[in-house]
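Just the one chain here, the form predicted on its own, laid out as structure tokens.
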Amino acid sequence: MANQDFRICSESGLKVYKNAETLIKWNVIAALATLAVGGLMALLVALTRWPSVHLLGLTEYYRFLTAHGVDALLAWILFFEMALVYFASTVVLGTRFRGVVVGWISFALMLIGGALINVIIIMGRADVMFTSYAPLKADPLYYLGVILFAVGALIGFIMFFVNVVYAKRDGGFKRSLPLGSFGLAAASIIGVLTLAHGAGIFIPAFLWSLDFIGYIDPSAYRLVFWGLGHSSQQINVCAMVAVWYMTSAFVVGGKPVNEKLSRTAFVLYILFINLASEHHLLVDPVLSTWHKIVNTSYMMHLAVLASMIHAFAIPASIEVALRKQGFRSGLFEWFKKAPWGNPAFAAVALSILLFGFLGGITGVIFGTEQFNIIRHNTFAITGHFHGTVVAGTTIAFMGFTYLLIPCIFKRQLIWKGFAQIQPYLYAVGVAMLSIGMMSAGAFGVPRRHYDITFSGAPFSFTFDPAIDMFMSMMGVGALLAVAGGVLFILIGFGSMIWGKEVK
């Protein structure tokens, strides 16, 4: 391939081929666009759950809740993960994208599928929420949109392995993949397994919506659905941790003290992290008590072990790197001198902190059989997954966007002062949101009910007065998080368009 087909990134020294660069760009653009839509839906939903505001009516609430789940939980993250797997299998390995036409087919399917889902939801033909549990039935085009989106993502994950095979042949790496690429290989393996579950349930649901199938058993639907619904978050965990490693390497030159141990932790994710999907079924009578106890008390904790390994490995790698740079005075000079003003570094540090304490620990607690029975259908579970998907994955991906803009888009960040505070503003808002939800859930506030005052109900019920404080905390946190999200979108798109060109 001629030299004019690639360039050397002045920021990282990586070799960037044009065909890979263009695909990465458009997946990032699509990711930010869907995050903007999902964030708007989040604002409307939060202002409805906040009793002091209670913005939306019954129908609009569940409609926008469905759109929020699809755009913020599925579309934004998977579009960004496509950018990540392409980056890790081409730019990190110094090779071009193989089968670029197939990559564009993947992008087109995801774009068409995502647009179709949103149109059907806004038209009021799919008020079924993200889970779309049977016997709730949406328009056939909704299920078709999900299938198209999932097939597109599946192709993208497969292309990761195609690129890796060619990179190995071309000498892009010798014995094993670089650690960031290795983590995204684990994410891609989980992604293929996850999307297979999606096909296993959404294709029958599509046929059911067309009346080609007369009946779908609700318990069977839930069992297979969560092989998609929760396992997709395990893709996010692997991708998020890979971003942690790559960001620490790019920003401070961090390298794990024991890289083999970090690789082993990713293997543990592949083998055991999907077992956590069953915590959505612990209140169902389908699975035996013995099965539930083994799953929640033994098997799942092997995935928790992997997270604990990463939780020690990444801060240690940062500490060692900063100490090598001369910050050796006392125990914590390296910590004080860390580049806290770099939004990419700050986002990773905040992601590690919030994911660990708000998402990870609560996930282990809520994932136990005994505690799950008390908390499963309360607002506490909503707080938990905002602590994982938002406080963990979304903040990490925001941080990596600040690295992709100069490296892939060849633009400097605009509003650098605002970029420095954006991760902190968003993190504080999400932390308040998550803690408020979990605290309200501890008092029994329901998970999905749009009006906890039960106005117009034939009965009278009043929650503990402390609920007002926790729900207000959730509402204020939502406003701060949305402000941080808007700032991120403006900085991201503004930098891509008006940022000073990086040579």
Second form
Amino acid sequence: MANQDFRICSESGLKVYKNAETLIKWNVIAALATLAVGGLMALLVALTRWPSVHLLGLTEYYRFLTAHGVDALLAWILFFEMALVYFASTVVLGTRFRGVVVGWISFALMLIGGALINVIIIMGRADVMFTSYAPLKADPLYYLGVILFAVGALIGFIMFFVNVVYAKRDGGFKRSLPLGSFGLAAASIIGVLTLAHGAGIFIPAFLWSLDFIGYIDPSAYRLVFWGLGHSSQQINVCAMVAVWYMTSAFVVGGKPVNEKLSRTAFVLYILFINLASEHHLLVDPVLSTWHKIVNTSYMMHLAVLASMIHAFAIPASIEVALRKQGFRSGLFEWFKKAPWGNPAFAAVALSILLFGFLGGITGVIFGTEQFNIIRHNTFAITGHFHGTVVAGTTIAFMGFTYLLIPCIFKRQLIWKGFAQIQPYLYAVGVAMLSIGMMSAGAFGVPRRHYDITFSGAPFSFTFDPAIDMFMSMMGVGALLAVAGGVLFILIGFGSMIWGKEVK
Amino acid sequence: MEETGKSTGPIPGWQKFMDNIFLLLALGVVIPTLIYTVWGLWEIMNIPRLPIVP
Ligand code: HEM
Ligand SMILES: [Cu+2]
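Structure of the form predicted together with its partner chain (previous: the form predicted on its own):
Let us now look at the entire complex, which starts with that chain.
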């Protein structure tokens, strides 16, 4: 075989095979494009929830909210994760992509499925929110789109294992996968479980929408749906933590202080984190207390333990690396001298901070049966997951994009000054968005609600006036976050097109 | 990134376990499927239905 089809990345010293490079590139491009669509929808939806603006009409609100959930949560995140699993199973190991045709089939399925879902939603044939709870029924093509997209993603995760097996044979690694790749192995394992649940629920729903099945039990739907809906968030957590470790390694040369402990934490994720799916069903009258408590308490806290391990291990690895570079004076010189102007590093630092304090803590609280009942379906929940999947995962992936652009696209970043402030701008916006939502939710403001003034309703109700401030905080945060998001998209695509070539 | 376990001598059992990603895959699929999905579906199926539900 030709030996010429790889190059050595001048930034990282990694060996990049051409076939993996092209596939990673296109997955990143699709990810950025879907984030742009999802972000536009976010802006419209947020401006509708902001009572002083109340932009969209009733139907458009639910339609665009569905599109926001699908494009941001499914498409952006999963396309980027495909890029990550391919990166971790080829570039990190210095091996080629095996069966690259299959990788392209996966990409095509995701692209076709994603496009189909969007078209059907915009046509107004699937105003069902991304959860599409039965008995809400969408057009069969909507379910078909989800199935195509999910099968594509499943193939991508399977290709991770295929590549790892070949990489081991070809000497890409000896005994243990490098830690970053191990984290993405955890993500891929959870991916298989998740997408199996996806098939388990969307295939029956598809048949039901075609009238081949007469009835879908709503509580069974919810149970299996969250095996998909929640577990996919755990793919995100694993991928995000892997990005934390990889960025810390690439940018400051950080190595975990105790690698075995960090790996063990990933194993805890693999074994236990998915049981937390149950937190979506805590107020469900159907399941027994035993089922609820075993799944969300006993088991889930083992996964929370894992997050705590990572949250200490990564800053520690950064501290040790920076101290080795000579920043030793006092307790905090390393902290002051950390590369805060490097957007990849800044993004990871912000992601760790916000994920822990906004997303993580609230997640543990809201996931407890006794507390869940007072926050269920309020805006506080939306605040919680914008702390995890946006402030945590999305910011981390944005930072990693800044590393992939020189390494995989072979381009320098354009607008370096703007790139430096981008993670901070986005993070401040999302933090305000999330805290605004959580605080309004604490006063009982519901999520997924078009008009909290209840105008024209047969009864009248007014919330505590304090919510005006929190809803405005959400609105202003949304504007800042959208500005940061637009900047990210412009810098990302701009660098791919106009960036100076890296030799 | 560097590899661990360059030291010689027998590989500790826990490390062997963690290196076996296919075993982890099997456990990662089986544990939640049993404790969350199968148990949950079993409970749902055992709830008597209202006669009006088809
Ligand atoms: C500029 C950034 C963003 C803003 C301003 C924003 C704003 C919002 C708003 C206002 C809602 C509506 C909540 C409701 O009315 O119930 C929402 C829902 C949601 N957002 Fe975002 N969001 C942003 C980014 C993201 C990203 C990046 C993701 C995923 C990675 C995401 C995932 C979701 C999900 C899953 C929902 C729930 C949809 C539903 O209830 O069906 N958001 N967002
Ligand atoms: Cu969840």
